[in-house]
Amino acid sequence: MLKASNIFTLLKTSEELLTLHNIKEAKLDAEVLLCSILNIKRSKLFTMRSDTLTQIQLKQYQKYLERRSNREPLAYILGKTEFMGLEFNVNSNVLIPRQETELLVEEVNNQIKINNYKEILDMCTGSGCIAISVAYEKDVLVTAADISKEAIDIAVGNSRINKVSSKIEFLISNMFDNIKDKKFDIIISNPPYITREEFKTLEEELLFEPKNALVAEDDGLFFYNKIAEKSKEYLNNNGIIVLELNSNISQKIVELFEIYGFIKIKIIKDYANLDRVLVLKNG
């Protein structure tokens, strides 16, 4: 049980507690937590060392503190995340927003650019970050799908945070069932990769993630392969796909694709120099 005591003290305690628990960060988790009590910045809080909480406060810090010590992501604690410089809320429903897919985004907006693609597709759109972080830089007009309606609900919901709901048209959808007689310049999907062997290895953090949206059947393949059958007939003839890739796989994905005539124009490397991001053009 944490005791009132001054910022700092309360600080190096709650540290301390969470390097207990194997928290890597354990430091930056405890002042970011205290910062979302407080409703701070992280600049500020080393102006307020000798400075003490409340009861409601302590009580409310403590709480987040056990959670985090249970493994729990702290971007579900917070109830929000920041992804290509926007913020979207996000719970157990969702994937929490990645560094690595920010390249599948730049890829995506990079494509954009150079082809004034107009019509996006996000398939397996989660908290719709991908597909809200597209509008909000791109004058496009993006349709988000995911078999999921409590995704779709989320991902609504950080469309207006964001301002671009005018541009995305969110479907509850299984891949493509109910994409109706439209064609798109881009098809864009980070769907779920992880092998149920891989899911076996997997630190505890994500465990707190919708096992739907993180594990595949037939080796990580299946939704690869669902795209990869079905998107010809969605896509423009001038049109291209891009993909967030499971690096453990990443060839086997490629071939796949080539298997169903689209061409491979590259793989984007992430910061651990893994296969991550595939631009296919429609062959």
Contents of the next structure:
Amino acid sequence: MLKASNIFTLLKTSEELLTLHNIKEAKLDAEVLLCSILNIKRSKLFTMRSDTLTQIQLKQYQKYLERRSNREPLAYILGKTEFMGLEFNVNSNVLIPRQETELLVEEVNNQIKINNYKEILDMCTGSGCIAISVAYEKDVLVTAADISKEAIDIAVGNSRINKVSSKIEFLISNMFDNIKDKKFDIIISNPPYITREEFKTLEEELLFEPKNALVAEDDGLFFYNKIAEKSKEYLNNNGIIVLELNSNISQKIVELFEIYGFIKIKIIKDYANLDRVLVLKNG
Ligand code: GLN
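We have the form predicted on its own; now please give the form predicted in complex with glutamine.
Let us now look at the entire complex, which starts with that chain.
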């Protein structure tokens, strides 16, 4: 049980508690959770070191720390996260947007600017982070699809928070099943791509995320395969496909798309120098 004390001491105790549970960023997490309860920016904490919490705040903080100690990701505890500088609500029905995926969005935004693309499809939209941040930056029309109704509910909410709901059509669809006869300039996807083997080695935090948003059969290729099969039907002649990659199977993914007649334009590496984004065009 946390003892009532000033914020300085409280943070020290909380950091120790989280460290004991092998939380890597214990200090940061203890601070971020406390800030969300106090509804303040982190920079303000420093000036409040000798303040105390109310009983209710203390109880809430205790709960948050317990959840984090159980390795629940910060974003689920807070119910939100940041992506491309925008706010996204998240819960355990959607994958938490990753920093690497921002590389994909930046590439998509560049391509829209260069080629004046208009019609975008975001397959496996999850929280809607890709569709929404592209619609926020660019004058485009986006179709965003996901198999999960719960995910689409979150994504619709996020499109409203970020004031782009008029630019996005959300669809519950098992891959292309409910996408009408329509051609797109860009087909985007960050599909589930973790292999069954890789899943066994993931850190505990990822086990809180929806397994069907992470894992793909056929050694990680299942959804790439679906996209490769269908994209010819849905892509304009001068259109492109932009995909997030499982870096361990990036070569196989490129080969798969080549079989279906697509040509690799480029692969973009992430901060860890791993293959992360693949751009393809019609052959
Ligand atoms: N498109 C979402 C994201 O990039 C969800 C991806 C997924 O569920 N596989 O975060």
